[in-house]
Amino acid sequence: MSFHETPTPIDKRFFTTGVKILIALMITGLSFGLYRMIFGLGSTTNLTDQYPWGMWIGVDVASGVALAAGGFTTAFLAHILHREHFHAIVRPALLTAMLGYTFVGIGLMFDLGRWYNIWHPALPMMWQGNSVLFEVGMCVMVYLTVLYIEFLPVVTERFIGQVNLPGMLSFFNEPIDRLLSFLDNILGKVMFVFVIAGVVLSCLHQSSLGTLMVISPYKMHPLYWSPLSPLFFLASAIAVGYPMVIFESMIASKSFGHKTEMDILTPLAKFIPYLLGSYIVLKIGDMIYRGTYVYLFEGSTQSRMFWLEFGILTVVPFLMLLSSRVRSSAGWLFTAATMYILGVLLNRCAVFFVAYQPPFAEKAYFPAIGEFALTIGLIATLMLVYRVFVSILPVIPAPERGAISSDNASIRIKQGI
C-alpha cells in the first residue's frame, strides 16, 4: 500500500491565531444573517425589484456550486477512470464538496424572501416541474445526499471498534458499532452507484445554473448572454475542479505543516489545459458566431469585467499551465490555479449582477455591508468546519507521505504518472 493511501486525523493545536480570526468573522457574519432572518431582506441588502439577485446568489450559491466541482471531477478521475495515483486527493475533495454544497443550502436560506419555506421542494405537491430553479434545487438536494453517503466510509473507518460513549450512554456502544460495521459492508458493495450518480447529478445542476439567464436575452449584456450559457457553466465548472483541488491541497499543506504533494498535483495539472482550453474555444467560437466581439472595446463596466475575468483570469492561467515548468513549480502552480478560481468567481458574479441590466432600474446595484459580512462569515465558518472534520476523521493523508524525496517525486513527474 502506498503512503498516499493512509489518511489520518490531523494532530495539530486547534485554536491558532488564524482560527480565532475565523471565529470572529463567523460571529460577525452570522450576526448579520440573524438580523436579516428577523427583519427581512431590505434590512441588510441593497436588493430591489429590479435587482432581485445579488451578491449572495452570485457568490454563495452560483460560485459555491462551481467551486465545489472538485468533488465530482476527482471522483470521476480516480473511481471511474481508475487513475489510482490520485486516490490521495479524493477524500479532501469530497469533504470540500460536501461542506461546499451544505453551505450553498445555508446561504440560499438567507437569499430567499420566505426562507422558512426552503423545505417546500421536498414535497411532491409543491413541485414546479416547468421551473429551472426546481431542477437545480432537486439536483442539489439529491447530490448533497449522495455526497454524505460517499463520505460515510470515512466515518465508519474512524469509529468501527472505537465507539466508547461514557456512563449510561455506554449501553449504545455495541449497537452503534454493529450499525457502523453493517454500513461499511453494504457501502463497499454499492458505492459505485453513488459515484456515478454524483457525476451525473453534478453535470445536470451545473448546466442548469447557466440556464437561469437564458430567458433574459434583452436584460443581459451581449458579452454574457448566450443560448450556450448552460454549456459554458458546465465546461467552466469542470475546468475549475482540479485547480480548486490544487488550491485546497496547497493551503492545507501550508496550514498543517505538511510537504506540498507536487508528485500528485503536477500530474493532476496536466489535465487542466485540455479542460480549460475546451471552455475557451467554446466561448470564443460563440463570440465569433454571434458577432458579440464588437462589444469587447466599448469601455462599459461589463466589457471591462469580461476582459478581467476571461481575458486575464481565464486565458492567462491557461497559457501558464501549458508550461511543464509552471506545473512543476509549487509557487507558479498555486498562482495559476488561484487566478482561474478567481476568474470563475468573477464570471458568476458578472452573470448574475453585473451583466444583468433591468430596463427600468432606478440605480445600479452594489452589495451592502451586510451582504459582504455574511458572505465572509459563511466562508470562515466553512473553513472552521473543514478543520474540525480533518482533526477528527481520516481525510488528509499521513504527514510522513510528505517525506517522499524530491528525487523520487521528480522522476515520477517526468514519467507523467
Given for the second form:
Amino acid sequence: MSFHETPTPIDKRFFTTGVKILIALMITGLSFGLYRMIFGLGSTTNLTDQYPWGMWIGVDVASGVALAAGGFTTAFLAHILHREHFHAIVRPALLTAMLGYTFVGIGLMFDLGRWYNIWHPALPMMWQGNSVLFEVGMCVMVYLTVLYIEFLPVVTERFIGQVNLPGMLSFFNEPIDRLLSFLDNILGKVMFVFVIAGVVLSCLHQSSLGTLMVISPYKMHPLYWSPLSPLFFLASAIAVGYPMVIFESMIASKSFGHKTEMDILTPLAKFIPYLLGSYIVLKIGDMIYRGTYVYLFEGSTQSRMFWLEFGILTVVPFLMLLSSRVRSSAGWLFTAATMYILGVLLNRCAVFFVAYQPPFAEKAYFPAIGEFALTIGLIATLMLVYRVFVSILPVIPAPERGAISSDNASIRIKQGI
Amino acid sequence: MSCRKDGAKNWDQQAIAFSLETGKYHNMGINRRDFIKQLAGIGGIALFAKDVNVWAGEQTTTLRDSLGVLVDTTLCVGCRSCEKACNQINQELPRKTPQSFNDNSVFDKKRRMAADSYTVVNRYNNPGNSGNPVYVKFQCMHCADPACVSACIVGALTKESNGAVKYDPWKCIGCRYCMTACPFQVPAYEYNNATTPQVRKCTFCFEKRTSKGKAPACVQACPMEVMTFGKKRELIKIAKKRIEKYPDRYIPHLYGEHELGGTSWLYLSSLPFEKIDFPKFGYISTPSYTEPIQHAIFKHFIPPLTLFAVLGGFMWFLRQRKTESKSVLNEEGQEK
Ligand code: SF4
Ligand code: SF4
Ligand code: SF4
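Structure of the form predicted together with the partner chain (previous: the form predicted alone):
Next comes the full complex, and the chain you just saw is listed first.
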C-alpha cells in the first residue's frame, strides 16, 4: 500500500498569470529561433571560429541532460531498489526527464548548422565509434525512446476504457482501446528491461558528456580539465537527480496549491549528502593528486567560476544537507536543492565555454541576447508543455481532485490508514 | 565572464612543474603547456597506458609512407602567392581578385584561417634582424592522428592514406565538435550560411592534386621554394640535414615531427616556435586521451551489459525479498 494519493490529472484553471508570462517568453525565444533558422548562426549568436560552442551547447544540451537526471535516479530508487515509499515522485521525474531530453533535441536543432542531417549518426555507414559525441548522441537518442516507453503506462492508464472520439472517428474507439490494453499488458511484463536500460544508458551518456572536452587538454583551464572528467560528470549528475526532484516537486505543489510532500522529500534528501559527498571527494582528490589546486587563487575568471560553482554552490549545499533540520524544513531544503542545481548548471557552462580558452582567441565569448532568449524560451516552453501534460495525464499525486490544500490527516482518514 | 582573457597569461606566469621523483609541483618557470602535458601524461597514460601503446604501434605502420610538406619559414618573403593559388584552386571558396593578394597591409594584424581562406601568411618581428621580418604560412597541419577526425560524430572528416585530412560536407551535421577539438584551431565555419554551412579547412588539395601525387597548389606556386612536398620520411631527413648544415640559421627543432604524435606539415624556423605562434604541444595526440576512455567504457559492450546484469540482479533479488516478507505478513495477518 502506498502512503500516498494516486496520481491524478491536475484540474486547475490553465491561463494563470504565470502561464501568460511563460507564453510571452516562449514566443520571444522562438522568434529568435526562427531568426537563426533564416539568417544563420552568425546572426543570432556570438559564436566564432575560436568559440564554436557556446550557451546552447552548455545550457540547452549539457545542462539539460544533467538536470534531467532525476528520471533515472528515481527510477533506480523506486524500481530497482524497490523503495515503494518514493513511488509518488517517479512519474513527475519521469515526465521531466522525457520532456527535458526532448528539449535537448530541439535545442540542438537550433545549434546544429546542418540540423536536417541530425539523423546521420543513426546511419550505420556514418558510425564513428571513436567520436565521444557519437556515443553521447546515440545514447541520448536511445534513452529518449526508452523514456517514452517508460511513460506509456501513464497514457494507457488514463485512456483505457476512456477513449471517446467524436463523430466519424468513434469507429476507432474500440481498436484504440484494445491497442492500449494490449500495450498495457505487454509493458507490464517487460518494463523492467526498459527501466534497467534507462539507468545503464544514463550512466553511459552522462559520463561521456564529461569525456567531450578531454580531447582539448591544451584549450581547457586546468581546474576543469581532467582525465577523470567523465566520472565527475556522472557523479554530479547522479547527485543532482534528487535535488532536481525536490525542486520540481516543491514548485509544482506551490503552483497547484498542494501541500509540500515533506514526508517523501525529507527522506529523499537523506541520500543527497552521500552522493554529493562522493562527488566532492572525487573532485578534491583529483585536484590534490594532480596539483591543480595551485590555480585556485590565480584570480582568473575560471578560478572565480570554480569558487562559485564548487566552493559555494556545491560544498555549501552539501554541508547544509548534512543537517536534519535543513532536510526537514521546506524552505531550507528548497534553498539547498536550488543552490546545487545552479552549481551543476554553472559547472556545465564552465566546462563548455568558460574554461575553454582557445590560444588564438581575440576576444572572449559571451552569449548574445538571442542565445539567452532562445534558451529561456525553450525552458518556458518546456514548463508549459509540462503543465499541459499534468493537466491531461495522471502524473502528480493530488490530495483530492480540485482541492486547494488539505492536511495529511484528513487524507489518511479517508484512505483508512 | 567578459574579462576571461586575463586567465591565459596568468597560467604562464604561475609556471609550475611536476616532479616525477617527488610527485609534487614546483614553481620552475616552465609554462602552462608543459604543465598540462605532464598532467595529461600522468592522468591519461597512467590510466590507459596499454591502449596508448597499441595506438602508437598502428599509427607508425599505417602512416609511415604518408605524404607531407616541409615549410622552411626562413625562406619565405611574404609574397602571398600561396594564398592566391589556394584561393584559385579551391572553387568552393569565395573568389578574390588576384590583386587583393598584393595588399601587404594585411600583415599589420595576425590573421587566422577563416571560412574564406584555407591558408594565411603572417609577419613576425625578427629580433636578431629587424629589417628582415619572419613570414610564416599556416594552414591545417594534417595531423597523423587528427583530433578533428576522432571528434567528428559522423565521419565527415577522414584521414586519407596519403596523409590528407578530408572533409565531406554531405555527411556533416554542423555540430562543430571538430573545431572544439582541433588543437591548432584550424577549422573555420560558415556562420552566416543559414542552410548549408560548411566546416572550412585546407584540403591538402586532395581531390585535384595530392591524390594524384602532385604537389599542392600553394607548394607549386611558391616562387621561393619555401615548401617541399614529398614522403614525410624523406622530408624529416631533409630537414635534419638542413639543421645540421646551418646551425646558425635554424633552431634545432623540427616542428611537427613529434608534436601531437606528428603532423604531415613540418616546419623549420630561425625563431623559437612560440615566437611565431606555434603552440607548445606534447608528443601524444589528443585523441589518445579520449579514445581509450571511450573504448574502455564500450569494450565489446561488456561494461554496459555487466552494469545491466548487476542492476537486474539487484532488482530481482530485492523484489524477491519484498514479496517474501509481504507473504509472511499476510499469513500472520490471516492467522489473526
Ligand atoms: S590541424 Fe586541426 S584540422 Fe588539421 S588535421 Fe590537425 S586536428 Fe584536424
Ligand atoms: S561539424 Fe561536421 S565535420 Fe565537424 S565534427 Fe561536426 S559533423 Fe563532423
Ligand atoms: S594544400 Fe591546397 S588547400 Fe591547403 S593551403 Fe595549400 S593550396 Fe590551400
